[in-house]
Structures are given as structure tokens and as C-alpha cells.
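The chain that follows stands alone, in the form predicted on its own, written as C-alpha cells.
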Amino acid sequence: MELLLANHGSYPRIGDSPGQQRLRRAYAQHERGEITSKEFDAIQTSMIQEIVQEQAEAGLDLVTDGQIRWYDPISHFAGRLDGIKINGLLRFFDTNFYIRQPVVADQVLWKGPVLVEEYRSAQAVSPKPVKVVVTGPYTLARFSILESSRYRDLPEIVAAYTDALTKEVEALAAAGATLIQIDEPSILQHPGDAGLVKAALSRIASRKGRARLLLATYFGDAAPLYESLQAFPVDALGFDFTYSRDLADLIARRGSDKAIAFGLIDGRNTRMDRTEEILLILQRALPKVKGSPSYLTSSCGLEYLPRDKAQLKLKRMAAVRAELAGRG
């Protein structure tokens, strides 16, 4: 069974050294008009190259751009659609992180690719394949405020976001993206809407071309939805094991027809994860997974950690896989 090492999504933008704080300085300078947008973009690009290299040097098989250009997981995509205005701040789940809340003010329309150039820019400076991360239509809708009379309820907003994301995924696949991760953490807070998410993903999957789709859930216990998720039209399922302590037993008993992204590295705790605990889970669950390749990753994005701790977490992933291989 092939097990690849992958960054989940985000990565810390700021580190302890002066050079690792240049993005913060540049952001303030750009806001004050002291540097141009082109100069600011060049600094962002250099940061992406730096963190891509850090991920590769840690031993990862799949890297991300760290979402360096994202203000947050919700407004980055939604704010670039017609019909959407951006409102004030709202807390993102139970984290100390805040998103800018979208307001659906008119008909939601996709104007053109949002993430394609970001993917190409990251892949151009990466020695490893770049995984693309997009926030799913259900989570976007759950964090949005409905003001337009064009949409009556949540399902209609989900459908509107699905139309836009279907076009985005099609464009990403055409640009060469081989693995596209769709983040839907909100489904764990509202499991009764699983059918709504499944229908949305069916439409997106119909335009994915040769790309693989990975559905990522986190910030909640996925065990109650595990059986239902097996029928979702995706190639892999990603889970946050810090919320789902029973999930390893469930996978070991039930198995999985789909590949699994094992979020066994805690992305929100600076405590270093114990290699032996992770190995025990992988040794029991991984042989029951039919889909391939599977992935070892963090429970969520790493932006909640200090930069040095995030690096150590990635290296721990590589150490775990090496030990697993050594045990046969």
C-alpha cells in the first residue's frame, strides 16, 4: 500500500528570523501605499518558493503553496465571484482565526479562474507536485450571509457556489493539477446535510478530468458520517483524527474503498506527536484501505503553529513513514 506524505493546506507565514517576517512588513507597506502591488506580489512569490522548499526538504511528496496569498479560507475564493460582497469578521470554527464573511448580494457568477495562476506559480518553483486546495461549496455557503432575493435558502446558495467551483476545478485540471483537495469542514457540524454535499460534489467531479479529488473534513468527529462518505464521488477522504479517536478502529473494522488521508499529525498543538501512537494506527488501518495512494498529513492546515514547530511536524511525518517501512 503506497503512503505519500502531504501538507494539508496552509503553512505559517511568519517565522522568528527577520527574513521570515518580510511578508508581514510588506503587507503593511502595501496597505500604506509604500510598495506597489507588483512588488508585493514578488515578495509573496519569494515566500511561496521558500516554504515549498521547506516542505520538500522535510521529505514531503506533495506540497502546497501554503495559501500565502489567501486572507482566509472563505473570502479568498468567494470574494472573487460576481454577486458577492465581503462583510466583517467572523470566527472560523473553534479557532482563534477569523474570516471575512461573504454576503450574497446578487447572482453568484464565476468570472474566471481564481487559483490557476497561484497553482502554476507554485508549481514553477516546486521540485515536488503541488496539491491544490479549494474550500467546498457547502462550507462557503454556511459562512455566507444571504441578502439577495435570487436565492431562497441554503441549498440554492450551495448550488450557486457549486456552479462556480465546478468551473474552477475544470480550469485547474486543464492547467495540470493532479490532486485537488476540497475542504468541507462544515459538514461535520451539520451531518444531516450530507446528501446536499454529495450532490454538489457529483457535479464538481463530472468536470475534474484526470485530476483526483480529495474531500477533506476537519474540526469535528467524522466517525458518524464515515459510512455515508464512502459513497461520495471522490477519490480520497481526509480525516482529522484529533477529533475522531474512534475513527482508527472504524477504518480497521470496516475498511475503505477509497484512499484515506490520515490526519494524524496535530496541526493545532505544538506538542510533538508520538511516533509509536501514529504507527499503531497506520499498522491497523492502512492494510484495510483499498484505494491508493493514501496520504499521511496533518489534521488541518499548519498556520495555527509557529513556523519552527510546523517544520518539525513535517519532519515527524517523514520519520513515521521511514519507521513504518522499516517494520515492513
Contents of the next structure:
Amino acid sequence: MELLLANHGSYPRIGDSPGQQRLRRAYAQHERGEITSKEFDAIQTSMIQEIVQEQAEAGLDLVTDGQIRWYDPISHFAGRLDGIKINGLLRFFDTNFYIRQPVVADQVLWKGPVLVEEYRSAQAVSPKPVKVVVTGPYTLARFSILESSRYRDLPEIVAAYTDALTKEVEALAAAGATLIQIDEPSILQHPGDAGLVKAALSRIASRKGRARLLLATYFGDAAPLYESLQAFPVDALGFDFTYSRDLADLIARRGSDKAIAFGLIDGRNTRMDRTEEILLILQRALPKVKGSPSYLTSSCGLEYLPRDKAQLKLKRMAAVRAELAGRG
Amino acid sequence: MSRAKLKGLGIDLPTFPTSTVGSFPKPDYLVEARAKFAKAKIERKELEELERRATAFWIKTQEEIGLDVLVDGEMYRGDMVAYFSELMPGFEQSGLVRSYGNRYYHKPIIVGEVQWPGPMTIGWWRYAQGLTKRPVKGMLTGPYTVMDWSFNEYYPDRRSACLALARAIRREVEVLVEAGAKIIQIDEPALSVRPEELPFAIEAMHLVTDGLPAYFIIHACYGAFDAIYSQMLKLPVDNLDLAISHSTLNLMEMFRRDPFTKDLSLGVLDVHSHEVEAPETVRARIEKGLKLLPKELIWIDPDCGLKTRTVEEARGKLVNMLAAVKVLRAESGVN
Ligand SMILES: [Zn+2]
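With the form predicted on its own already on screen, would you show the form predicted together with its partner chain?
What follows is the entire complex, opening with the chain shown before.
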């Protein structure tokens, strides 16, 4: 059973050394018009290069661009679609992080790739394959305000975002992305809408080409949804183990028909995860997982942690796998 | 019932007692002084002098506006959690974490047993109360919010971290009561973020308030209150400050299912808006509350701390709030 080490998605774009704060300074300079967009972009690229390197050095198999260019996981994609305006700040789940809320003001239309260039430029500087992460249509819809009369309700907004994301995924696969992660944290708050998410993913999956699709859930207990998720049209399922007492047992008992992204490293707390505890879960669950490869990752993106701790968490992932391999 | 409790504590308030949520904008001279102090360009003594001057300004301003229950304005606090975590043993500061856009902050980390370090707010409370005859509230950040806004490397889980913080914060409440504070507000803006954790947040509040002779207010500004409303009635406090005056919730329905059993602070000013609401707007918001609850249970305040507004905006909003309250008091035949 192959177990790859994968960064979840976001990564701290700032650290405590002056060099690691260059993006923060550049952001302010760019806002004041003191540097051009091109100069600002070059600094973003250099930060992506730095963190991609950091992930590779920690021993990861799959890296991300850390969403360094994103304002937040909601407005980055939604805000680049026709028909969407961006509103004020809104708290992102139970974090102390705030997103800008999209307003569906008119017909939602995909104007062209949003993430393809980001993927290409990250891959160009990365020694390891880059995993692409995009927020799914259901979560985008849940954070959106409906103003336009073109859409009547939540399912119709989900369908509109699904159209756009289907095209995006098709473009990403064509650009060579081999693993595309769709984040749907909102589904855990509204398990009754699982059917809606499944239908949306079916449409997206129909255009994924040769890319693998990973559905990532987090910020909630996925155990109640576990059985229905097994029938979703994706290659792998991602779980946040920090909110659930039963999930590890459930996987060990029921097994999984799909590969699993084990979010066993706590992405929300600086405490170092215990290798022994993680090993116990992996040793019980992995033999029951049918899809391959599976992934060891954090419970959510690492941007909720300070940079030094995020880096230590990546190293801990590598230590867990080394220990696992050592025990055969 | 709460009115009787206040009387018992020697506090007599008019119908629709007016108050504020705690923080006021810092005057320019204080903002500058804080920046200089951060760069070690001035001494702590010099900063404290200006903090006292600003506190006195706000006490006088609140009296002029006509507020009934005053606050010290938190001129000496930056962040509502960091103020306490920087004073309490058991905490360290993390590296920078982003909150949105280009905004970053140092998040507290619990690295050892959290302890009460001795009085943290008494000096400021005494100073403020010494400037006025009206009651000044004691103001503390609650254990659940301190826990939720901190990393936890020491306690085995969130509940035990929260309860340990509650025991430490109770000590501060005890000395506030000893010093003479009769009304104490506990700020718990994080209270509704994980509804499944409300039982231990309530348990923590028992540790903070049980058996202490004071009128307790809990301020919880962000709200998924529909999910947790009926449980919130179990909080061992006298007054819930919920900032629901312009919420879209069907409060009528919620209150019919579970009758409201405490005093309610209505939160009738939108602190996030620059607009100074007209007295008629404020009055309409109060009247909305009056449809839900008898007037004896209602307190009037802004929906959160006013620290993000300018001094003039804050004053203008509060003046209009009091204008609306005066009309309603006159109409209901009380004063
Ligand atoms: Zn508040």
C-alpha cells in the first residue's frame, strides 16, 4: 500500500525572519502603488519557490504552491468569474481567519483558466509534482450571497459554480496536473446536501481527463457521511481526523473502496503530533484501503500555523512515514 | 428578577439601562504613544500617563452623553485576548499568523499551566470608578474565547484548557468584586463557533461566576445563535448581550419555543458602520426588541466594542442612542 506525503493546500506566506516577511512588505508597497504588479508578482513567485523548496526538503512527495497568491480560499476563484462581485469580510468556519464574501450579482460565467498559470509557474520551480487545490462548488455557494434573480436557490448557485469548475479542471488536466484536490469543508456542516455535492462532482469528474480527483473535507466530523462519500465519483477522499473520534475506527472496520488522504497532522494547533498515535491509526487503517496511492497530510491547510511550526509539521509527516516503513 | 438583584447590590438603574460593550477608540495622542512605546522610544510611565488621560476623557464623555453603566474604555488594551495572555504565566507568543489580506498577528500559545498572576484589571477599574459616581463595569475576556483564540500545547484537550483558564479568570472576578465592582461583563465572542462545545463553555462560566455577588453580563458578538440559543439560556449570568437587533433570525419563533429568562442587551448600534444612526433608526431597533420581551428585561447598547470607529463617530452614535432611549422612556411613563 503506497502512502505519499502531501501538503494539504495553504501554507504560511510569512515567517519571523525579515527575509520571510518580504511578501508582507511588498503587499503594502503594491497597495500604495510603490511597486508595479509585475514586481509584486515576482516576489510572490520567489516566495512560492521558497516554500515549495521547504516542502521538498522536508521530504514531501507532493507539494502545493501554498495558495500564496490567494486572498482567501473563496474569493480567489469566485472573484475571477463573470457575474460575481466581492463583498466584505466573513469569518471562515470556526477559525480566526476571514474571507471576502462573493455576491452572485449576474449570470456566473467562466472567462478562462484561473489556476492554470499558477499551476505552471509553481511546477516550473518545484522539484516535486505540484498538487492543485481548488475550493469546490458547494462551499463556494455556501459562502456566497445571492442577489441576481437568475438563480433561485442554493442548488442553482452550486450548478453555476460547477459549470465554471468543470471547465477549470478540464484546463488544469490538459496543462498536466496529475492530482487535483477539491475542497468541500461545508459539506460537513450540511450532510443533508451530500447528493448535491455528489452530482456536482460527477460533472467535474467527467472532464478530469487523466488527473486524479481528491475530495477534501475538513473542519468537522466526516464519520456520519463516511458511507455515502464512498460512492462519490472521485479517486480519493480526504479527512480531518482532529474533529472526529470515530473516523479512525470506522475506516479500520469498514475499510475504504477509495484511496484516503489521512489528515492526521493537526493543522490548527502548534503542538507536535505524536508519531505513535498516528502510526497506530495508519497501521490499522491502511491495509483496509483499496485505492492507491493514499496520502498522509495535515487536517487542513497549514496557513493557520506560524511558519516555523508548519515546517516542523511537514517534517513530522516524513518521520511518521519513515517509522512506518521501518516497521514494515 | 435581575432588577431585584441589582437593587440588592445597591444599584438602581432606569428603564432601558444604557451601556457600551467595552472598548472605545483611542485618541490620536495615545495611538502615537503606543507606537513609540512599541519601538522603545518612550518609557512605560509616559504611556500610562496618556492611558490615564484617555480613560478620564472617556469617563467624562460617557457621563456627558448620559450613559448609565460606564466602562473604562480599554485604553490600555490592544487585543482582548493578548492583553490577558501576556500577563498570565503559561502563555507564550507564536510566530505571525495571517488573519486576512495582509494582516498578521501573534497568536498566544498555552505552553504550561495557566495561572492567575495577581490583579490584571483592578488598577484600571479602580481608577475609572474613582472618576465617577455611576457604576463602572469590570471587563474580562472569557475562558472559552481565550482558549479558542490560542494554540494549546499543554492541556490534553480544549475542554481542560478552557476550564483551567476559567479557574484563573475567577480569581480576577473575585478581586474585582472585593474592590467593589457590582457589574461584571465577560466577553465571549468565540462562544458560538462550535455549538458542540457549548456544554463545557457553560461549565467554565459556572467556575467563573458561581456564588459571587455581582450582576454578570456575557457579551457574545458573532452569532450562529439559532443553533445554540436554548442552551445559552443555561449560562449562569444575568444578562445576555447578543447583538441581535438587526439579525435576520426569527427571534420571535425562538423566544416562543424557549422563553427568554434573562435580561437582554439589545445591541442597537452597528459598530462596523461609519454611519451615525439617526435616533429614529435606533428607536425602531429597540421597538423590534420590545415586541419580543417586556421592557423590564431590556438593556440598550451598541452591538460590539466601538474601538474601530473614530472618537467623533463613537460619540455621535451614542448621543443618538441616548436620544432614542429618552423618547421611549418618556413614552412609557418612566424616567
Ligand atoms: Zn463584540
